[in-house]
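What follows is one chain in structure tokens, specifically the form predicted on its own.
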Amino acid sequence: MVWTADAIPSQEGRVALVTGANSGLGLATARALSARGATVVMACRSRRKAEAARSQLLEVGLTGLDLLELDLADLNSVRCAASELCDRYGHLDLLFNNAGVMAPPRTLTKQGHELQLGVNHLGHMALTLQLLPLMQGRHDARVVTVTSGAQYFGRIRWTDPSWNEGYDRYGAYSQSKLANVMFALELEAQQQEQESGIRSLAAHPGLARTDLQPTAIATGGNQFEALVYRLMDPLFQSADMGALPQLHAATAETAQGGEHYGPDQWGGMRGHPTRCWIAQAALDREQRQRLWQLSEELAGGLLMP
């Protein structure tokens, strides 16, 4: 039996935060666990595309959707935002690592990152690190952190993370997408040593249409891979398909901490939320271990609260 959002059991009493929820698969997200009664926090880097897109959602009848200002590619931004989380709430039991940018031209983070490794990256482990305090205690507390199947692709560059030289705006993806799933390895091996009860997934949406690809096609202004995305396209699967595997990853009774979730077709492509595979450089503890100390040395004291 395929699980759809129907699955997801009653979110009453449980609060969410979504990065990116204003468009994609996070807006799926969120409006897929406020139908299910979840108090949804809307984290996004524009007020005004955030208020669109709870407007969107209130309309259709749902309700609990808060919004939360958050620029991951300022990690003193992230710390206010953990910190405002907090005032309002004091307690978190869902997060989705969702928001991610790809493939832009060579840009650089408030703290002078790479984007893409500091967006979905090093923006993400920050957060997460400063909300773990907010789900301790909670009942079946998790945390669901997105990659893609470009993580099969990655490496790390380790003595250049941030692409100072060659820069090759899909390699950069790729390293960020891998290091996502790292990143979710690590931190379920952490919280399992800690015995905290709070789990950690990860999830990738296989080919699905959002926001993205446009922008990565409009940035690049490279012709041949406009052509390549217009070949693609019937491959492409909605938003609230691409949603399900982090949407399973989160709530499914059977998804267990240190899991990775994709479509079930198409070689991951498309398809229904199934257990898939994780690149093998994700494996390797040593290189887990290895990555999230250079991370801490990239942020500079900025991870932690």
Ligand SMILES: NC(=O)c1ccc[n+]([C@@H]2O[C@H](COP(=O)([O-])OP(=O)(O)OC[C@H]3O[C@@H](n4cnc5c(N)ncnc54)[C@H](OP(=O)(O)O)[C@@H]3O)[C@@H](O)[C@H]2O)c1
Given for the second form:
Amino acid sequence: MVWTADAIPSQEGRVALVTGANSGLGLATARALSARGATVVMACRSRRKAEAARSQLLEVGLTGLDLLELDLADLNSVRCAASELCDRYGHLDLLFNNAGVMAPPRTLTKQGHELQLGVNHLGHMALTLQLLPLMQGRHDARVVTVTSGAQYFGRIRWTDPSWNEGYDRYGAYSQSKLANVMFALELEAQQQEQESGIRSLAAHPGLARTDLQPTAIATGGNQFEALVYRLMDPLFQSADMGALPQLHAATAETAQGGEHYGPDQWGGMRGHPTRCWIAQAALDREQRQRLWQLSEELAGGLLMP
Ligand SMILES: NC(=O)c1ccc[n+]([C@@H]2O[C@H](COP(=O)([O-])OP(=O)(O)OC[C@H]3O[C@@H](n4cnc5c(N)ncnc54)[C@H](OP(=O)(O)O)[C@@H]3O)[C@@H](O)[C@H]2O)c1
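Can you return the structure of this protein in the form predicted in complex with this ligand rather than the form predicted on its own?
What follows is the entire complex, opening with the chain shown before.
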């Protein structure tokens, strides 16, 4: 039997934070969790877009939607957001590291890291490490980090992670998505060693019709890329379908820490959630620990609370 959003158990009394909740998979995730009774903190960088997204959900009768300002391209903003969440709730049950940026022209974050590495990986790593104390001791607390099929093509550029040389828009995206799954697995290993009870899982949506590809084309693409996406369009599923693997990872009773979920059809491009394979580099603990250390060095003290 396929898993759908109807299978999400009641989330009454639980607090979930979703990054990038104003659009695409984040918005679909917020909608599904709110419909099951969760308090959903929509963590977004644009107050205007966040308010518009919340209004959209309120109009269909959903409740328990809170807004939090978060710019993952600035580790100081991440720190402020984590501290604000602590003041407002004092605890957290579910964290969705969902927000993402794909294939922009080479841009740097506030701290000088390549944007995709900074937003997709470093910002989420900092957010997670700063929110873990709020998840400690909560029943069935889970962190879900959203990766992509691009992880399978990813390679960590150990000596030049910010692409000072030879920037490749999709190479940098793949690196960041490999980093996402490496982080998710290493976090799981560490939480198990500490017997914290907090679980960490990864999920990818396959191909989902969101703002991700249009933004990539508008900011850094060309006519050929636009044509390729137009030709691929029939393969894309809805944002609601694309959000199912992350919702499954976060709420299904059967989902275990360290697992990776994605769609079950067309080689993982579309369909309902199923367990799927993990990029080889992420299975290697030495490489994961090396990335953890590199991330700490890059963030220069801004990862931890
Ligand atoms: N759609 C797909 O086919 C696909 C495939 C594989 C993986 N994914 C992954 O799915 C996740 C969600 O993407 P999506 O498809 O839903 O795309 P989307 O519709 O473009 O949503 C991306 C979200 O991330 C937010 N974001 C970007 N930069 C940010 C920053 N500096 N700080 C905070 N938030 C920021 C965006 O905010 P703004 O609206 O303000 O820009 C938006 O809310 C991403 O991690 C992506 O890599 C998507």
